[in-house]
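Next up: a single chain in structure tokens, the form predicted alone.
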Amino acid sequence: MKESIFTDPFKKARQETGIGEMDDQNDPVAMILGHKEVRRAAHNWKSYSSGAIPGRIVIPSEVNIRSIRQIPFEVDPPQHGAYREVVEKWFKRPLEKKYEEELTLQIEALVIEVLEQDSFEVIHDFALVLQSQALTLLFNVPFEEAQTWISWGTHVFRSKDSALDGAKANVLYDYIDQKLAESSSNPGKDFYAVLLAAEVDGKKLSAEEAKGVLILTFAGGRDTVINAVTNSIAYFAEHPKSLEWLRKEPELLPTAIEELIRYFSPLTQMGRVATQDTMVCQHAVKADSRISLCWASANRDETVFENADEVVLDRKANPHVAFGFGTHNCLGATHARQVMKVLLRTLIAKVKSIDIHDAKDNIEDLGDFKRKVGFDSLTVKFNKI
């Protein structure tokens, strides 16, 4: 099987019942699988709350390693809107010309560097580096700060030996505390200073609220961006004609990016907690139990996407939910799209073809479902134009 083929493990359950079930640390999850049903539930925050105990809506649950609420991710309306308004303008900065120019310089330098190598490991030596360096632009901090973030690895809460590593999480928490303290005594023009100066409903954000925003920013767009970058490289390695097609028709890049994100769905699902007894696809859901919005399944719904299990780079209608849907759509989507756009634009300009030397899959164990979400390692060679 080709490395860039990601099968849909949810198809049978989606077609037959619309629901999947999994256990997460003795806290069961009813997984909503259909596109229409996922979007409907994402809208219905009154029945399916994000404002549960901090960490509970994440799968796997982070309740045992995190007590601080991620903001605005773990907050329901109307508070959610007030918090989001504080940071939304900052997260739109990737659309600015100067930001894109600096991002282009970063990514071009990285691609040029690996072009000189006989082979390189994509996850740790390319995608993690790219993601961390790009994040310095989002934070508006010195480029050198990326080296610290690279040292944390591909996930801030997970390690090789543990799906939830409390000691590793504490490294992030201590780092944020230090940066907020430094900014408080000597404010600059970075994201830390913006948060410490921000007000919600006439009151400044508390240190804990600012920390909650920062935890979300560091954690939320890390392994997801790494997956998107790595999986796309695997795809173009096995579909050189697609790379050539985009080289000849670069105007297709925005459409191609949305399709790659739909197909690979870097984040499988996100949870909610039921506020009342309800029914989902004729499945009883008790109050205070968990459901999940399974983005990966919804993005393969054959009733919505023609040839759903194929990458169609010029797909015309693409209502994917890979960045979430409704009130809690991904705050970092603009940054992620810019990263992908600049990366693909650089690849078609400098890389003729890509050879895969070795690959090891990253498989998520979701109860009855086993889903390939990306790679644990991927070794490739970029061939120059």
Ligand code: HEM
The other form holds:
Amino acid sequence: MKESIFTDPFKKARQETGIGEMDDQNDPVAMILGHKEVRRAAHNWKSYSSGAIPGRIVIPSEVNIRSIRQIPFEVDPPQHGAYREVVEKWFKRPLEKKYEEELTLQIEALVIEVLEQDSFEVIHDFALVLQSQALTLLFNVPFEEAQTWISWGTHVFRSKDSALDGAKANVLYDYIDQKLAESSSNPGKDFYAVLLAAEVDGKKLSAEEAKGVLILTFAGGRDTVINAVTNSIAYFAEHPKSLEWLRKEPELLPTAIEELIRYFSPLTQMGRVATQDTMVCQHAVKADSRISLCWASANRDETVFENADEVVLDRKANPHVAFGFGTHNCLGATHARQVMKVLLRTLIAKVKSIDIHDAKDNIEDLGDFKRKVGFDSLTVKFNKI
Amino acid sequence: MAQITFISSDNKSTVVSGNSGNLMELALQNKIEGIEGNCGGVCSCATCHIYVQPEDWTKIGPPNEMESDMLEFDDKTTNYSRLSCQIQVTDAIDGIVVNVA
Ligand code: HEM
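How about the form predicted together with the ligand, since we already have the form predicted alone?
Below is the entire complex, every chain and molecule, led by the chain shown above.
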């Protein structure tokens, strides 16, 4: 009963000062840890900007491996809103019936396949496959395209040896260039065509801008979804009663999903760059230095969440910030929630119980803090109903 | 049964009725334009924001602390703002008119 316990490394610092400090490639970060303070800073884009040089608001910083601006993520209002408007509707498609039906077929097939195996490794043989296949629906491209995306591995900028792998990023960039070129000569009904046809402030989106949106869509929805899926499987393996409970009361699914996402907080933090000298929790923040909005810490704030370190599947009031807050709140959340809903529905319909055979933790090294964000590998067996 | 009138941002008004669940769910069931309820009603997204008519305010009452903390950061918030997922559909709110924010 320990693989699915994700402890909160920020508790002491959050209670004592509200601030954590970490270095990252000589560009230190003052991490904001309290729920209220995180929401306030996320709302205050004038003081805490996303529009810094590309890559700098990401932790670890991607400044040295990326020069293309990710859109709308690395753009501040009011321009942010104009970009966001052209993609917002596309990202709501997961709510359509047909999308949900196709997603259900994909996930059922995958679950049926692994149910036949004596054991399988969840990250590579299940979550990565599920995530890549589901993304073909969001892009509206042929299902077969998932094969290529699966071959890239779990993270598009990271490899086994290095947290930031420039060569690996180039594989993604070249792929996107090629797809955009194909689409501009022969537009289909996919995300590429939507982007190339989009107009912002009366001007067509440039290929560079479209690329900025696409990199973000590939990168932002990848290890986050993989961790949400894998960690939830570890949780249900160790909490068979919870699986039974949802089987009996499936109407709890939406609440349960929000709670799993709060507890696991697949994206630990996101940075901002201060535009002026400010103060956070009596900590001086200099202009042009970095802060971070630590979603993972805010989501365990004991002044907001009762029994914050426990998974309470029927938690009714759950103002978590796992999908961010305010201006840049997660554009992929509709897709991610739909993936989780269909997955859990399929699990309760087909899987009696889950055994964990082996697990290796994926621990993020955040200076003084070590945070378990998921698994490097998780080997399990699904038992049939 | 409570009857509720939703007025969407394009001024279309829709009368719906219900006797259980919350107002956000009722709006979704009736496909009210502009009510999304992304988080399923746990008060973490503010995509079910509505304005209550001043004369109905006493029937509905003010938001609790968690909800008002959420509304505090929404630029569209007024003195008559509520998150519809936090309002139960009962006879007590029969006849109210709400505008989608
Ligand atoms: C459980 C899964 C996910 C989690 C926990 C998550 C978390 C987040 C968070 C915390 C932010 C806010 C970043 C900030 O404030 O700077 C964000 C933004 C974003 N996410 Fe996600 N995300 C998830 C899945 C996805 C998926 C599946 C996609 C797309 C395929 C996606 C695309 C985006 C985009 C485009 C933004 C930027 C929005 C903007 O700047 O306006 N995310 N996400």
